[in-house]
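In the block that follows, a single chain appears as structure tokens, in the form predicted on its own.
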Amino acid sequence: MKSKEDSWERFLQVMEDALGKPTFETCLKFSILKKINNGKAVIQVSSAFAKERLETKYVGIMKDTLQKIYDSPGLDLALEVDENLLPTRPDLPEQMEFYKQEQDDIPENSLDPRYTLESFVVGNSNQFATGAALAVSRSPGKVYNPLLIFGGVGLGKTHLMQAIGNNVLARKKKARVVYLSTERFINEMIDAMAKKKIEKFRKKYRTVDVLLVDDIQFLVNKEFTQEEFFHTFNELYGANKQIVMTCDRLPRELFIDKRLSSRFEWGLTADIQEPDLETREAILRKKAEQKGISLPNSVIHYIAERVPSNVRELEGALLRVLAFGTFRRQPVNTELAQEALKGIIPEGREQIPTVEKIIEKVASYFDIKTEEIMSDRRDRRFAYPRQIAMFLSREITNLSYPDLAKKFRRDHTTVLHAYEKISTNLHDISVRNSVDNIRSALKVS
């Protein structure tokens, strides 16, 4: 019978296999199994930084190999922060140090050195956003400022904006990069506020030669914040500096100031679609390869098909698969990969969502309550979101009219002008791609 420091040991070389051994060392090395009891595992990690990164990406595969390694079937998982774990030695990892430096002194380059336009996988869905990220990494400030790049979640935004800001630095060294998420910005915000130190907050922003801003949807009701960056905006955009941001959704979707939104759509606007099963097959390729491995066709083809639209998710799977060849000791090949995906995403697929469950997902999408979609405020605020959620409920539960003008509480003609009015306007790409990431939510195609 295995000790647990042979467990963990175990559990250890599974994922630094599954995470490749640059996200495994800065991430889980220096971790250790603080206990597991009543169903639940705690994990501690060195850095806040190291468990927002394994939470966000990695949190799925972890309870996976957790359960298969200590045979305990629903095991679940949570993770701690606890920076004494860092070891104090001449080799420590230089991102180890990083981590631990105070946040305003983080250095502004702080981009993932992974995200580079030469992994980033091209294809039809993201040619045109690539085109604009390469012609802005090469002449920040001067074409498409602002560059806005938009789409679904788990497409790639992210990748490419950073790639941005790292091809800016190996051109030019000294260029001051700053990359965040709107969530950071807002933090940081009212941390400088607290601390009476909103001087200093707008000249670490305002000073930069590339800002990259991630999610910026996230600035939906906060007034203070959206002021505040319209400032930083209007500082850099005067001063011919480059700034690009993510959203999922268009800028006039957003429901923010008109004056901010109208901004961001001064430069170029780019979008990201739900890749092809080429391109899928495309980018598992390119991430076994980036981990020194080589799939069969036949494994690849099986995982591209079972997850159809989104990259994360299409990542996860491959990660899902490969540790699941580490802990068999077994080559991976198709029956391998049937096995370690087996019930994993069609049968959530498969299933039809309630109109019920179509209103909170739009509701969610638009940041606005299920109650106000269901109101008769008419105001497009909740009229566009409402008329979206009828459309959809007509075209994935295939309830007739009259029975949607019930779920809505409407008359059947009300129901039967939105469905015709967001099918006509599907040609608009902001329509559409509502539309796509509502989908995709729900998990239907």
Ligand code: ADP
Given for the second form:
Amino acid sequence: MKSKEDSWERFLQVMEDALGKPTFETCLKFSILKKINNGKAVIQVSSAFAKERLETKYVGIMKDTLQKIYDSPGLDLALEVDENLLPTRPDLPEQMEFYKQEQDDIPENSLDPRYTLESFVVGNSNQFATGAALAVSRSPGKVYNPLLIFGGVGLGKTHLMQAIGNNVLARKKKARVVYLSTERFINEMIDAMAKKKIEKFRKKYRTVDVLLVDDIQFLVNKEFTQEEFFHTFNELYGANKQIVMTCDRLPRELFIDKRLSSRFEWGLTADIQEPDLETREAILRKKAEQKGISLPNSVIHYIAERVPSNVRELEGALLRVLAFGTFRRQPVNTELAQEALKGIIPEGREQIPTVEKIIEKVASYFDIKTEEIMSDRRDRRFAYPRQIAMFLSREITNLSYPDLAKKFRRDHTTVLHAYEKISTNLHDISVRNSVDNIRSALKVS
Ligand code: ADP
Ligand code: MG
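Structure of the form predicted in complex with the ligand, please, following the form predicted on its own?
Time for the whole complex; same chain goes first.
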């Protein structure tokens, strides 16, 4: 029987291959398996940064590999931070300094050095946004301010935004570039208020040259933060400092303070669409190349075909295939890829979602309650999502208007009207983007 230590070593080995050396060394190298029982594994990692990065990108593959190695299907995984893990490695004095230093630097800009323009594959779906990103990083604060990049989940918004930051720094080492997620902005603000350090907080964000704020859709329903963000925005804008934001939709589709959403669209808005097959293949080639692996075209083509839209999932599928190869000690070919992806990405048609499911997804997308969609409230905040829900229900389920009317508890002419209204507005990129995002959340195309 294999010992526990052997299995853990094996796990680390597979992960090193799957994640690539740099990520592995910063995120997983010093980790320990705290326990594995009752269907759950707990891994301790050395920093909050490592935890965040593993959680956003690699939990799937980690879980998968643990399940195989420990022969425990369905095994769940939790990550914990233990910052003592680094200094307790006396065998690595030099690296230790390096890692500690890297961690201390993170709050300053937390840019991922791998997210560059060079590593970003340009295709029809993102050409415009990439051009805008390049222009902005060449003359921050001067050409398009603010720059807003919008598009669905996993299409490269964060990558492109961070590439702007990295590019600005490459040109001007001393530039103050700050990248942060909207969630982090909110948390820091709350924390600063609790500690009565709001002045310090304000100063921190109001003295930067380039402020990169990721996923501003999280400002919805956070009036307090919107207010603070509004002031930060105005000050930076007034001082000609560059602001770049990403959002999963156009701000006008976000139900936030109008003063704020209109400002977000003052500069340039650039969309990122789903990549076509050719671009997906190019992305896979690039990712494999970055790991120093060359894959047969047939395998690239197979993976690209199987994962039609989300680039993050595309990357996940690639990792899975590579890990599978390492685990089996077999060369990667289409047969192996097929087996690695079996059951992960459904072949053939998915089940058609029900009207209830559609309503639920629409409500969650617009951050309102399903009852509010079902209610008679007429403000745009509810009426618009309701129309989208009716439109999508008709498109996806193909139920008749009278049947839909029953589901929505209204007149069938109301549903008909909603359907026609949204159909005629689909040429509007903001409407189209929201409809596409919800479709992709429902996993229908
Ligand atoms: P989003 O922020 O839109 O949800 P991300 O920027 O996090 O998406 O992208 C998800 C993953 O896909 C990242 O690892 C990113 O490097 C990769 N990716 C997305 N688009 C591209 C592209 N055009 N070229 C290379 N990698 C890409
Ligand atoms: Mg993102």
